[in-house]
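Shown next as structure tokens: one chain only, the form predicted on its own.
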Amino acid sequence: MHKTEKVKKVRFAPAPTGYLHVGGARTALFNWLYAKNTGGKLVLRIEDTDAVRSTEESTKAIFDSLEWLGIDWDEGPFFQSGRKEIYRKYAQELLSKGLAYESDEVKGAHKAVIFKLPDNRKIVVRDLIHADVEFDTSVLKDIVLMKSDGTAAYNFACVIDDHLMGITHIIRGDDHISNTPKQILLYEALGFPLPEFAHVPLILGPDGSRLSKRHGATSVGQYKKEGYFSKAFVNFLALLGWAPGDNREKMSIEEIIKSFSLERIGKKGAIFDVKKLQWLNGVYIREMSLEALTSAVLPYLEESGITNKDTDEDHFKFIISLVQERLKTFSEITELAGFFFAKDIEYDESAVKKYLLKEGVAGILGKIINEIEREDAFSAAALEKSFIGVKEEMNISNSKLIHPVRVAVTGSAASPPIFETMIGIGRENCLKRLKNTLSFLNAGKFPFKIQGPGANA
């Protein structure tokens, strides 16, 4: 940056009336990336002039979400609720110039102050992303500056703060573009230089409509709770409407900062594809160290109540390593690894019908139980020896042996490799589960009602 060039300054200005929405998070991210790329600064401003809807809980949720995303700021946070006198001063200035008037109708302790729009003006919004947009003042209403409750209206407070805080570039969603001509008129009336505007197309759901709760989770906090890795989520969020130009889908934050520019933001809305997010999150999970992944998934296992605090740390990491390749989110650990820790497994009915309710399965399980009990060691080599012995004795294929054993010890037809899975479960638990399954088969009844051919009521 040339020494005489003005430092670029952007801002993120959420209203604390709810959790941080995915769209707001992307706006924050784009502003942060622009500041980092240009050597500029990011200002955080909390627009809490709506005293009824603004809450401390929402403010905290915004801060927590920004921290999780890794978005920091250079100045702030500033709270508009503490800047009322500043707004009143500038409202009075416009009144004294004859550019604003007070409302005759008094609903609160104060008279509302309203900016009178000039007649038949053409306002051109020059945008760094979209083509120029022209507005006619004849179709706009006069602008409320100060409400009758003594608080500043959005457009007025926004203009005052952006000027006083030295904002040079306003990067926000294009749902704000209708506010821009009003704000331009206020900049002119107050004698403030205009910042540059960049209106980012909205995030859309798979059906092409604006992203909403009916499409699934929309708050950043919910994605954190569901077990997404913050680095993967930021990577995904950055590519919603922006592209580096070389079809890369996985990028480090350093690479994104280096490549980021407003010129590469698209003009159309970006589709929020949850399946793509899950895929990308899975890629990041597979690249995590075992220590980092174990720390990330442990809270989900503890919350579910299925972890055994007496579990040896190395053994716990071994179990995590078995499912790492299959995890798409941290929260899936309870589904993919829960059977390792459960006292009583839940049988998948379809797996039972397909692999256990077959002729000869009871005999197979009985043989495996005998082999495991006869062997002193419980290792991959020892298990392989036992399996080979049963196969040869009963003259059966690998699949006819492995599938019933897998369902018997995990309750499911899918698991990591069978020997490693059984080692993860442990010798005593494996024997207990095999014997329980054998008892159910011999009794002709599982601990649930099985429907269909071969079922036993």
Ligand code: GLU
The other form holds:
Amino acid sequence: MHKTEKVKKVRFAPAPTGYLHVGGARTALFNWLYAKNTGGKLVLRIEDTDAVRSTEESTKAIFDSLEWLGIDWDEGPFFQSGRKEIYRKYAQELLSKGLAYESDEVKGAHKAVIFKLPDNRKIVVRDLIHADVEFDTSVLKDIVLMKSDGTAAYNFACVIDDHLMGITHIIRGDDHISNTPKQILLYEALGFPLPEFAHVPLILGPDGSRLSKRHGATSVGQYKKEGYFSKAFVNFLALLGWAPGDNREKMSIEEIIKSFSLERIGKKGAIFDVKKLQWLNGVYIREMSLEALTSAVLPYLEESGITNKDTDEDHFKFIISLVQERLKTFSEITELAGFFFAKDIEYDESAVKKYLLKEGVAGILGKIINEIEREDAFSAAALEKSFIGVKEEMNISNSKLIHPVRVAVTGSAASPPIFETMIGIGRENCLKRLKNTLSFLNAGKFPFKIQGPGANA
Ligand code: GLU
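Since the one above is the form predicted on its own, can you give the form predicted in complex with glutamic acid too?
Full complex below, order starting with the chain above.
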């Protein structure tokens, strides 16, 4: 860096009035990336001046989500609730300069302090992402500096803190662009030099409207809970409105830091495409070591009561390895691998109809049970031998044998390769399931547990 170049300083300034929204997370990430890319510093400032709406629980949720995302900061956290005296001092200064007035209305214990707008001034907001935007003060209303409850209003506290904390670049969502001319007026009135502004276009849902709960989960904590890998989620967030300028999608955080620049942030809103997030997450999952993946999915199996504490660690890893290819989120493990551990399998009705309720299937299942019972070993080689034995004896094709066996041991028509699947289920369990299926077939009755539309009890 050139000697005379000032160190860049940015900040993330959430209001702790709810969980960390994906939009807020993206703002935090872009500030963090900018600091990392330029060798600058990130300040964390909790904007908790609104004592009614701010909660400790939200502050904690914000910290938890930032930690999960791997976003750390160089200074702070500062809490605006502890800086009242500072704001009051500057309000006093503007009052004595005649630039602000006290409201006559006394609602709380204090009189509100209000900034007098200059007449017919044009204010140009220069932005690093958008073209210049011009505002005329005649379209603005006087700016509340201090509220009648004695707390500072957002625009005022924000300007004072950004100045005192030495912020050089304000990177925040487009939704604040209407505050910026007001803040510029306050910078001028207080005699503070202006920082640079970069307003990042909002995140949109697939229908083009601002991302909201109607479109799905909007809280970072929810994505964590649903089993997204933090690295994949950060990669996805970084590409929401920013692009490296080539076709790269999967990027390590080091690569993102290296390529990041405000110039490459788009001018239009970015669409939150959950399908892309799932795809990217799957890419990361496929690259995980079996150890890491196992510890990531274990809590989901335990929570749903699927795992058996006696399950041998290696056996468990073997099962995970069978589904790793198809897993898009950690939580999907219960759906994809639950049948390996379940006490009773749930039969898929259409799979049963297609492959089990067929002439000769009972005989085929009876034979494979005998073959498996005759073998002591339960390995791929032993299973292959048993399968060949049945096929030759009954003179049937591979698929005539494999499909019914698969439905009998898993309940569904799709699974990883049959021998691995059976080994994953285990010898005793396989035999039990084959025998159960056979007795259902013989009794002509299946206990369907089908959910969803068209399900019959
Ligand atoms: N507390 C404000 C928010 O959460 C900060 C806006 C800003 O970055 O200036 O939206």
